[in-house]
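First comes one chain, alone, set out as structure tokens in the form predicted on its own.
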Amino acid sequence: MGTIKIKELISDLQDFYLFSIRGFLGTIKQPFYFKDMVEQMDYAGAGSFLIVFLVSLFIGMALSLQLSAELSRLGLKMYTGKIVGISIIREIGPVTAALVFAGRVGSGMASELGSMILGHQVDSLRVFGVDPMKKLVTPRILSSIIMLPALTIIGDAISLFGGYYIAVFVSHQSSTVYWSSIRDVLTFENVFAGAAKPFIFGYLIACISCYMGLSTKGGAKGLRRSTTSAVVISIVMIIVSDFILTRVLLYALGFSV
């Protein structure tokens, strides 16, 4: 039962990672399905905006409020803005983004492939000639890849001000050293190691929704298991990828551990 269990996961690993660079060839590849493609934008940037901008700025104040406590018996309160800057910019800011991210666009995605799969609309799609992946799945790796770093962008300035409203209005700390402090951080090592990853996390979203959507089998039941499959399998990757990428950049930006 064991074995059998085993080669069914190393089963599906390779069915994913070949789904996975098809999703990604296709990017190079016409036709291009540019609609489709602003759709998902739309749909996974502009209606994702809101919550990012609640979360980014709920987390950036609640940071700076207990770094502004936790310093203050150390004497060392003018810390509080390159510790939240170092912090928010690259590894909270990005996480947040991708789980977030996660939660509403990569759950939508899986709902919707997988209601499409229950309808037949695939099949309606291979019957006139139209590649799926190309018409349904590239749009959406695409458009994960671009806007979660966008997302990400704008979560972390939000942050960024949150921490600012805290530390200067509620620990009454120096505007002008705040932002000085946020200045020292913006180094490009920071940036691009902050900058790096929402690529990858959208990445991996977008093919892991769209693999557990197109997945999709046993009627409303399988459906709701592919949906919460997919949320859970992209966090759960979120934060071990979100591990890796910070040894691998922390390694080659010469930061020693």
The other form holds:
Amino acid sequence: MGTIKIKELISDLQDFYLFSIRGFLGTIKQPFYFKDMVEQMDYAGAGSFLIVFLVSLFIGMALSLQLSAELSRLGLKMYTGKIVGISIIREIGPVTAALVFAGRVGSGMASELGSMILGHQVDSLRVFGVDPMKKLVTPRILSSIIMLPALTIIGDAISLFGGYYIAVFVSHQSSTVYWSSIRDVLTFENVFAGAAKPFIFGYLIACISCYMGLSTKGGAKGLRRSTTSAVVISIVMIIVSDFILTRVLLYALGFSV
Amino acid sequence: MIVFDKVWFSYNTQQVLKDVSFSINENERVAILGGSGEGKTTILKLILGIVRPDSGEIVIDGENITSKTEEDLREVRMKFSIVFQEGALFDSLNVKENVAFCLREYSKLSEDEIDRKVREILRIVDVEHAMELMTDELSGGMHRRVAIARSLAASEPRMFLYDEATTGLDPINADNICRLILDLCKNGKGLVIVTHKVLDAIKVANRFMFLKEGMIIFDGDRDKLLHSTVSEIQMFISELNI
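Given the form predicted on its own above, produce the structure of the same protein in the form predicted together with its partner chain.
In what comes next, the whole complex appears, and the chain from above leads the way.
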């Protein structure tokens, strides 16, 4: 029994690996389904804006509140902006946006493709000579790679404003000091370390969600299973890859640990 | 046109078809009967190369399709027109867009020409008035008609394949769909319909096969079917006496 499960897992990993490569190749090989991609970008980007706005705002405020409380005890309140800036830009912003994206967009992708499988719509595409990878998966990968970084930048800005509100109006710090600290941390290294991650996260979320969706079998129960798996695996992979990317980027950008 | 030679097929560990062999000519009207989960839909999927057999050969027009690539299968699939169970319409598109889907993908027709052709096809299946409706606004019967229209727009088929074309429809709508299926075969084209509704099968087909536990336990004409002594078939045809 155990051996069969391990074999299934290895086989699934192999399928996923090939699926991810085919998905990537789809972005550089014709035909391109531009209209589908724009539709997906609207769903993934514009549709996620409000939730990213709210989550980022409150995370920025909570972080600033925690730091202000702790730093004021040490007489170092003026560093609030700097620490909020570094945390948000390099780590919390990209991960938060990716987690929100996985929850909202990843689950949507998996359930949509899953119901298309169960309703024989994917079979119809194949019968009509349309490659489901090109028509369904590639536009979702591209839209995720484009929209998640955009959402991350917006989310970072909103978090910084949330942090500003707490630092200035609750913790009574100087507005000038807060923004000049933020300006100081907006170096190439910091921005690059944060901006590179969402591209990878977007690709991972789209590949995992599409793969799980297209692997759906077994009716409504199967659809529930594939949607849940898409979100859970995406979240785990975001956290794991974040650690790996952080390690690689810190090394590549010359930070000493 | 279609030849199955000792075909075995399984989904993971579940054996679906066991040593299935038959041949169907281009102008035959064949109904494959059987209960749910007996492998009826799988036979249609095998004909189109959507799934591949574990062993055995499937020959379409003299060509073995079991090892063909997805690109090569397109040519094979163009010989058929399939209507999947419950229509399988693209639910993000409206009726017109569903029917125009293949025309937009493959033809070089202008939007005006596509519009004209879509209207013409929808007129044939009598749902021209529903052109702008979304698929979730359609009744069951209209859903099947649009699915038939879409499959007609996709190719100039030599044979029609129907997966449970009348399942879930009331008797009047089911009868209308059967008439439409027969109308489309008027010029001698053949069909394969898989269904568990014997009444509808008898209306459209002149040859019947019966699947039981992945094997074909009956293959014959209407009279032979009605006088069969096989208990499962008798249970199915008891529907006709109601």
